[in-house]
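Here we start with a single chain on its own, the form predicted on its own, put down as structure tokens.
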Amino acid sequence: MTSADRADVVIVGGGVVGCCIAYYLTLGGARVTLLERAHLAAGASGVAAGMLAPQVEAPFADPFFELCLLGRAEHAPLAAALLEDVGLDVEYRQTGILRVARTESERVDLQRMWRWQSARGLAAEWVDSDDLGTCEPLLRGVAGRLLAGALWLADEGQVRGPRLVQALAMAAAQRGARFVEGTPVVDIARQGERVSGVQTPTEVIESDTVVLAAGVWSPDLGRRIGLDLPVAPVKGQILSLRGLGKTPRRVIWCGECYLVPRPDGEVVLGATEEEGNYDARPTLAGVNRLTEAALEVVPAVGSFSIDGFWAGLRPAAPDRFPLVGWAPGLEGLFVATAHYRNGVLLGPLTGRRVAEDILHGSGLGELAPFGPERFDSSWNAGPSVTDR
């Protein structure tokens, strides 16, 4: 078993959190390693719609909702700084999104949303179901007027989940960062209660802070140190369409699933909600579950050629939120994932706040709610780098 080089921090995993976190270290001037298992954007940041929508499925204002807001206003300044950083547009566009009501029912939540978001001074817009073709031409006629309205945030935006991870991974690599391709971190090094570093198949990395980002692999390894994360997997599967001419303005949502129009002419169709499903292939039944929705909202997608489909796992807490924050009873190690639908939303902001508190010992702001030890009274934050 050989040493590699030392690194100030070690990140195992590498998603669009893993490599958020990475980018902000170096700018901050850390000595970086990251390790992903498989390649990068290997798991849910890869297939994600990459749809920065904190306003679309927010029935009321609360801490978790506030981070939202403050996670998407970090995309456009991180998307300029990227493409002129490393080239690379990564499609962070502010397209909005219409949330369609199918129902009456329905039609009373989602104006009950706009009354209060539009109070909250957010961009909120009432669409009747008379109006939606003109807002989106593929709910002309009698395909609007079947739906009891939609709620049209203009703000919402939308970003390629793949094409971030690759524009902060070579960002961060610019400055020094070590990104290890098709290497699994089988163990985490300590000595005594504080992290020395991580041991892969072939080497031990030594570094003074740990940064577990696995997504739903996360708690493997915090099992091998005697660390219980309540992390499980959510299926989501996604279809990849071409509406050969007749591709939707906007993004269009309703309950069951969602239309997202890239630049290139794409069409993403998401997404399934399957518990506890750690298989990652797509099914017959998921693929039927999602274009009967599409179907019962916008006919015209039935037109639209299949160019693919894929499956996900997203990594989710019990209640749904984030955990961030250092691990209990260790020194150096830091937990970043449960980000559940989130992931790309919130990444970068994530990214950012990690970094200055490993960095800084400056504390996670609006992340401070969603630590680990909220699971656990006997949890608590450990020092950052400085301190140490």
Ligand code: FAD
The other form holds:
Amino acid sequence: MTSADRADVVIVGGGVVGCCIAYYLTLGGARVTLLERAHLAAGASGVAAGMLAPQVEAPFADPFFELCLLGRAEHAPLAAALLEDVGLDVEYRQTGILRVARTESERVDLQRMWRWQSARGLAAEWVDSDDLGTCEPLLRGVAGRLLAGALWLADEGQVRGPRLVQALAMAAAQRGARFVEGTPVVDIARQGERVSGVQTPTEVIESDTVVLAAGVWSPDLGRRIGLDLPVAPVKGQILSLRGLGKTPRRVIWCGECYLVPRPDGEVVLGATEEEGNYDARPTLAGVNRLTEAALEVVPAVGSFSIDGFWAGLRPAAPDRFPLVGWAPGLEGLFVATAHYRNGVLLGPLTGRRVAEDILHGSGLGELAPFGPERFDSSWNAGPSVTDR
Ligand code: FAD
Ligand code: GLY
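I would like to compare: after the form predicted on its own, may I see the structure of the form predicted in complex with the named molecule?
Complete assembly follows, chain above in first position.
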């Protein structure tokens, strides 16, 4: 290794979280190397539906909800900056989400959300079942018969996840970041109680700071140094559909599935929730579950053609909140994972806050309650193979 290869920060993992951190670090002038064992967006970030949707799944306001609202606000200016920087449209759109109630009990729950979110001054409207067909023509014929109204959330947005990853990486590379694909990190190097870089199969790359942003695989590297990261997969399967001339006007969301219309006519149908499943291949049962759920609410999708289907592993902590912060016990190691269902939504805010903290020690602001120390990390300071 030459000293030119030395980085201020090495990032492990080329998903949306790793690439957001790389982007904001390079904006702050840091020398960054990002190592990805496969290719950028090879993990969950490559299959995500890309919804920017803090309101649709929030039963009440809590610090996580506030975090997600701030996360959503990051996207419009970031999309504009990336277009300016690298000329790539990440397809940020404020398409809104229509969350339909299929039963009386869902109607009661959604109307409760509608009331507290409206009282907070957020965009939230109730649509009676008689008006649903006008609001969303694809629901004509079903509204009233099967549906008990819907919650309309006009400020929810979307972005195309893999394109966001690509644009962030291009912008970071323009500012000197080095992206090394097809190269796994096999260990974290350290000197005593301090991180000194990472070990790949062929070399040690030295750095002052290492950021572990390897999604659901982060615990594998944590274990190498005795850090017990409680992160497990929640597998999600997703289909890409096409229905000429009759795509939904907005995102349609029901309890079991969602349909996300893209600017180019693609309609994404997602997603399953499969706890603890490390097999990232789509299955017939998954496709069947999504298809049944979609046909029940929007029978018109029955004529849509299928362009493809995928699955990804959402990295999830036991409490379903992100794990972002300095690792306890080893100086210079930063953990940024477990964004579960909201990694695309929260990636830019996480990236900005992590970069500010690494570069200026400014703390993590609204991310501070989501540090890894909230779990009882069993920490063993025994020697690592790369202790040097
Ligand atoms: P990943 O994207 O999984 O990236 C981790 C990367 O690390 C991978 O590329 C992997 O190859 C690499 N890696 C692993 N180990 C190593 C190693 N040892 N060395 C080098 N590289 C390594 N979120 C939203 O906000 N909105 C949505 O609408 C949404 N929809 C989703 C739909 C589905 C079906 C799924 C599965 C997820 C969805 N999510 C959504 C969640 C979102 O995709 C994740 O939270 C996010 O992608 C996690 O990003 P990450 O960078 O932490 O992990
Ligand atoms: N946020 C949607 C999903 O994870 O499926």
